[in-house]
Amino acid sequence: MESKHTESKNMEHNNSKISIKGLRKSFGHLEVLKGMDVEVSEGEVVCLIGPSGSGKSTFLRCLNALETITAGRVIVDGYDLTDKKININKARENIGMVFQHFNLFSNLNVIQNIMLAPVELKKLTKEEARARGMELLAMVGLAEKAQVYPSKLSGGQKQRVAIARALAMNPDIMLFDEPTSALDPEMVGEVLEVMKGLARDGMTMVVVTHEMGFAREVASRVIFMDEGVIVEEGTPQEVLLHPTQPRTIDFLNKVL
């Protein structure tokens, strides 16, 4: 494991997976992220939570640099995504992402969806790459599912494969973007089960959700944000059940 990340390391040893000074995203004119700070250490779930239009997503998808990040500096798990002569592949094989839609590969079954990334990248051969993906479809409840096409499956299970596609690269950090927004709502919790697994074995994640029973059971921090900035942050006691920002309390209202 030690030499995982060579080169732009440049993060004093401690437990500290991401860190954000600063962050400002801009598309055009518009101002999207305003200057944010955060930390997140090994292990703690975080829960994004806000209306919709406030940044949570585009916030995501700075941290593995899908957005162009306009300002700030942004360190996750020991990469400065910030430096321009960054491999920024190398750091992508840290950070699974979940999208709110799925992406999975219509052409490809489960299994070979599962596959793909480990084999391209010559993490694993075939044969590892085949035994780790039955290994975590069996982890996701989908073991039977192997040779079956995305298009005979339930928006809940396309969901649980590609949880476990993001988990075939071993990250350390899993970033789920809206995991369950997509879902009919009886499908939502059989996605949750597997997160909530996740967070019990330690996985780091920063997870923006309009699922606040998740957040308030599963998260060690809750981020409320609107219009590119936190409003409001600390424990789901503290957020979810006692806000004191008068923004807060009126989105919570509105939701819970």
Contents of the next structure:
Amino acid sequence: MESKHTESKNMEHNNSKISIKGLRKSFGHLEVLKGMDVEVSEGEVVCLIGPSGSGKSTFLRCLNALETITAGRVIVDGYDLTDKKININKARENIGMVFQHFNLFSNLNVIQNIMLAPVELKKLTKEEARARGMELLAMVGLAEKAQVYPSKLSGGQKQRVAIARALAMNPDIMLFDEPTSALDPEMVGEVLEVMKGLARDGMTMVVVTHEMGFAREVASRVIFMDEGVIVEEGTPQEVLLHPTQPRTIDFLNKVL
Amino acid sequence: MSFFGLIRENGVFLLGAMGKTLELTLLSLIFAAFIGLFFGLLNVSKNRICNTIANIYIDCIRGVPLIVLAFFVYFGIPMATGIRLDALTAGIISLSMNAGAYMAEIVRAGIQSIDKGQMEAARSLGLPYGKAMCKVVLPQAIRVMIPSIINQFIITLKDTSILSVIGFPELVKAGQIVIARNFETFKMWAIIAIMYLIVITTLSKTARALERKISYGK
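Rather than the form predicted alone that you just supplied, could I have the structure of the form predicted in complex with its partner chain?
Up next: the whole complex, starting with the chain shown before.
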């Protein structure tokens, strides 16, 4: 922890939590991200919108090195993810991720899902992790489901558990990859409520989403991307209500 | 001599041989499980060299008949090294190597059947690859692997009969010894076939039940 913070002071300018320069990502010959520059400050909620296939999810997955980075620099929470020598596991401890398809561990029940990482990585003792887990479950409104297996939960409940699981590591940054896209419409609200709460508490968040209402209400900044580049970015007001780029206007006309 | 007379006369001897057969099967499968887990994990790793090593092992072993492998281990190795192996040891080595190759494929298929989101979610929390594999992926994969492992158990049990060629006193060898004495070829082989049938059917039924129980607990 110590070395990380001294290191991070040198690498970060001011209070930038995420600093991305010239990020490129190719799958074979297909270039999905074609040079992206993004800065995210502490406490910011950045929403990424754009048509499917525009590279939003790939971009997000580069932020915790779930995808290898083809070119450019990605510094997240003081860790240079493009540096082969860094301990990627250490870096990921500070970056929570929530997936479209929840990815709850189906061999473990809800509380075990939440306790696994803090206990295995010796962040907390079993008792502490259980107490913390119950606290987080209460926060997402699922305290009574602690002993239940994921297969018995609804989609909205699964996603709320997934958020609690990510929070159990006390991350500095939360990444959300289309967290409500796999949900039935009536369950979208409960998940967004939890996310709004996090945003209010000052969590730095990067959210790939199709929920324009959420972006408008919660985002400090909206980035519209298409075909691997940032087309337009600004406040929700600017991007969602007064877009200037034809591609943004076209996209918003289709989804709103 | 009547069917039942033969059973009365040779029952204890044959049951002892069946015991040897089961002992050989069980020991071999335990070693095969470790071999299979080792090469299966090498096979699913992202490292090309590891994949190649696993594939060479699997291809070599699967490309050689068990009887040739058994001859090689029992007769060939002592000739080359001077180390004499008894039939049980040679039998366990050959059977474990053989079943290990198939187990490696079972392990690989089992791991690959688990949604890769499970591994990603575990890694995203900061868990190293090995921990994510042991705590999240393998427990789920083993559930998927159970039917194939049972199948391999039965195949290995039947394959022990091949080791009669190196003189290991398992059930087939025992049958040959009895027949050499009483020439009751038809009845004796029928008795031995039925013995295999009973054991294998019991095993597969128990295993099925176990499998069902495990999947209910999900």
